[in-house]
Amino acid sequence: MTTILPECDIPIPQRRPHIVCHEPGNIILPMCNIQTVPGDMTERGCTFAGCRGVVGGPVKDVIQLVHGPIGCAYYTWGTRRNLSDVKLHRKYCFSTDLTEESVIYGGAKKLLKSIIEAHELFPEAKAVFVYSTCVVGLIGDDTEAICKQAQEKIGIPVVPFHCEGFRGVSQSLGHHIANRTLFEKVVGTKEPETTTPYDMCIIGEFNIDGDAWIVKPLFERMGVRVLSVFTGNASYADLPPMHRAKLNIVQCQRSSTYIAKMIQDKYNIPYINVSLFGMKQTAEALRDVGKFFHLEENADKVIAEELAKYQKNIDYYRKRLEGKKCFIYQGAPRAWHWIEPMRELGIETILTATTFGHKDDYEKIMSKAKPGHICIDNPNALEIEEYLVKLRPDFFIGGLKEKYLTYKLGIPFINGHSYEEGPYAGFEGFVNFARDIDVAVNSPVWKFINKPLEVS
């Protein structure tokens, strides 16, 4: 393993330890989970974004109130497609709209008034989640006391999240804060009406484009009862009984392992890590769950049914994609979740990058990477551009921020953050994923591009 300093980073040599080339027998992980170097145009989000945007936001029947300036409330329904089956969801934007006057005199009265007003407008809400932004941390509003006062007035839970954006080095701390808050204030506050020996929670599944609606029935067909999905399409009422599951499985192992560990430590409920992307990994996850509940035959039956239905589609797309090379740039876990599914399609991942990966994320990437694989922690746009030009992958899986840069360079792009036409999880979802890659890579539009732009 060697570290690399791209040409674009010559003015900021501190970036060198964050970029490595995989060299078996001499493994060095990228430096990660530290403050971004001043001057480096990071693409990271803030702690508030991780708390509300990833973990808290998908809960569907609560008022998601942003306590801060109106600009912080930008992230609503349109930024990430966490689908739900009720009207009250994050497509509504609630904010206390703090101004300079609030900074001088405090935002407490405005927060209390906003909670009561929102509840009057949406009485069907089962709870209110209040997210503190940077300004609130600086002026020192006592959100705990205000939320307690509001809860007594409106009669439903009002949960404060202390997720001021300046805390932590990235959105990753926001995930942790959301996990801890929900564990301490919600989980265990109510018992389920009934329990069975086969109760399980799916943790770290956020129902992007309907992922949860694809994977949940797989386990139910095995005879497992899914007590709660944390937090994709989850009702508030789904969260308190999580402590009565017999097993937790963790899909997003960066944002949600925290609550699985806390439930294990307090309630002695084990958890296992799974990957529900790709045919092989999904089958392995079902077998692991089947083994735990002694439902091995049921698991094998479901797997056989799914493979009979969908494997032929994967074989078809493999013929069209074999030999292609790709970049994967995601928040963290999908960078390693998707290396093996790409190989099922005959595709080799030659570069991975994460926005907020920790040491264990990079260990998982390196365990799957081939020699010469480039791995970048917290890349900036110039680094992405330089490597796209130098290595010329056949396609790039990233987020919306990278989409148009990639197109300008004449390289096909897949939105891995919110998907093109998902869901992408499970057996059926993998067919969708393969189809979208095929559409992007084999589109005739690329023949009409005269000359890709060169890096300046």
The other form holds:
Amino acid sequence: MTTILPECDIPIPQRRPHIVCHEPGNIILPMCNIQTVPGDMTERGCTFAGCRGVVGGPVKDVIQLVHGPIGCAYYTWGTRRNLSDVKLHRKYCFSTDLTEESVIYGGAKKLLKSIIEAHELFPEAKAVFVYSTCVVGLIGDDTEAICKQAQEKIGIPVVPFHCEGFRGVSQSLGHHIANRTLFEKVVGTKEPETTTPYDMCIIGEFNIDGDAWIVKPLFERMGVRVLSVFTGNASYADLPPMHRAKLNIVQCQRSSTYIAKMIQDKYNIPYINVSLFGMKQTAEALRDVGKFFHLEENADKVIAEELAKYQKNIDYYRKRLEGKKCFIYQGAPRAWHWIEPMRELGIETILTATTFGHKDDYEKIMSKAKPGHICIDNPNALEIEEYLVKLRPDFFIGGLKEKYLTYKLGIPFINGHSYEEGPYAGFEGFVNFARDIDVAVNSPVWKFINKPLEVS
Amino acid sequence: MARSVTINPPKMCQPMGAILAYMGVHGCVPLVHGSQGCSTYPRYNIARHFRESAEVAVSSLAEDAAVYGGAKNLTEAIKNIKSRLNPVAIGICTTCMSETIGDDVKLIAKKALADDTMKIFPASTPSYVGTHLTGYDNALRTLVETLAVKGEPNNKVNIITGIINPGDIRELKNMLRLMNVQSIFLSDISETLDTPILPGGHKPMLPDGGTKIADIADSANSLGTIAICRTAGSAAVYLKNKFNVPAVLDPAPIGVANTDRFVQNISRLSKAPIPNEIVIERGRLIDSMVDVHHYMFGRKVAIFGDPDLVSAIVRFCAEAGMNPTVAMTATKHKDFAPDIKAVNGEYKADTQILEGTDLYEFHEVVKTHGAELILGNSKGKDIADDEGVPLVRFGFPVYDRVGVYRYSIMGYNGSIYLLDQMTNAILGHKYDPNKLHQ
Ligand code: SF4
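Could you please show the structure of the form predicted in complex with its partner chain, as a counterpart to the form predicted on its own just displayed?
What follows is the whole complex; the chain from before opens it.
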């Protein structure tokens, strides 16, 4: 790899080390996990976004109370498509809605009252999660003490998350804070009712568009008992017994390896990294788990059943997509999760970018990339535009904020964050994924993009 | 609201409104002075509603700024944007972060710009004060305060739109065209947030359209300013106090009476007669109301959203013979309750007024007062589902239906469209299809 500087960055040479191009035998990783250049139209979010939006938010039966001014709460209200069978967490947006008065005199009283009132109105909630946002960190409310006080009053757990948005460089620190908080304050506080020799947790699976509902049964069919999913469609009650699993598997290895590692260090429970996207990777994950539990035959059986059901669909889409080129831009792990599955569809990934990837994410990307592949850390809107115009991929898989920029340039797009019509994980989900790519790429609308209106 | 906790608020924070105001200025890049979430979240919501790319820069404040202040980041941000995009202007808005650490944004911005080739608008928009509407008003007043200069009379009318949709702005322009009156829109997102795909590509970072800087400067020389959103009226007041430009702060032109007022205001300020085309449009609205009055008479309707739009829609519903049971807004405004009370008086209605509260309370009141139809943005979906009534979407944000930003609910034409949406929702929901043929 060599670093390169796109034209839009000529005035901002600091961006050079963040963008690399693969050159065999000369591997350089892009510089990552450092502050964004001020003034960039960055796609990054804040620590609060990583904590509440990604990891804590999917827990379905708790009051998700955002302690801060209204914006932070509003903008995370039902936006991420982490589905559940209980409506509370997506339907309701709780906030202390801090105003100037609280900024001057502190927000402690309002927080305490808010927790108590919310609990009175929603007695069915099993716990309260309190997320502190920027201004709370600056005015210095002692949320820890207030949550303790509130917990004594209402008799259900009240868990404070110190995830002020200005901390750290991106969402990434927020994931870590959520993991650590849940590990320290929740995991191990209760024993499971029963245990079996086949207990496992699926970690880093947030049930985007129903992913968990696809992958969990795959393992169950093998004879594994899924003790909890962290945190897709999770109940609060699923979290305390996580320390009694025999094995953890980690899907989103950026947002949640932390807790797997903490559980390993404290409770001696091993974890393995998996990728549950694509036929091959999902099969590999099942086989790895089968090997651990000595359920190899069961794993093979499930894989065979699934392939018999879905391989023909994949073959169909492969014929329609063979030879296409794509960009993948994701938060972090899906950028490398999807390189292999794309190949299964005959698609080459020519550019990969991540919003908040760390060194290990980029190492994984590099291990899968082909010569000439471009890799960008924390790209801004201008860089994305420049590469879309220069390289013209057949489609781009990114997030909503990039969607309409891509459309304006006449390039098909797939929402990889919330999905078009997921789930995308597992064997069955991969068929949806392939179908959505087909829909995006083969829609007739693209032929009008550069067709001028002329009198012939 | 007697509660401390806010549950389901139909309001956003100041930076959101400020960004929208800046996006209506030609060649202006919005810059959020704060942490990254504060730009990313509004971008996401704007993209979701308008289905457009919404490019916003951010100074990316972090821990070190909490200690040393954000001057370094803001300076670098301004230089970065200027050297890369060379925009006509940068519109800065502050956040709870930069306000709490106390940055002097005006001074920092002035120092960062060695020459005068680019304009900078620094608005103070802390998230813990007011709502998105306050932010819009603050940014718009900053634009006018920074730019407006006395010159020759221009024979134009200034229109302050507030946060409304591109379709609405186009409809208002159409009415002004019919009246042969020239105008300056403060500001104008009708092109920038509803851009076409044209052969040969497109520059999404600085889209075509938006109000030109020169026109904002010229707003000091207009015949008058009409703010159709009173929450966004402070720029009109400024122009009046400073340059003697008459200011009219009036309800949004929705329904017969309010649109009449809009037309009369324009005609009065510009001395332009009301053309026959406008009279015909008005007649079509009345005709459409006649056509549906027995479907709509007495129908209970509950409405929530931004105060200017809600009070105008309440009046229109009453004009259509409906029974507005609840009118709710999260942003308090002094004209809201008097507006609704006036409608109650004129139409013998008994609309409940909810101000400065949340949708949880709105839902409770809807349960007791009843509603056969709910009007509001996408955040009303669950309430409508729970009550088993249709939701007609208006306002911002609407992300679970397509095209809402494209169509107008303003003027006589827009009002017809809104009434049709409401009637069809009732018909689709309540009526035996066999009875609809004649
Ligand atoms: S950056 Fe701070 S204020 Fe902005 S959304 Fe994130 S937590 Fe909220």
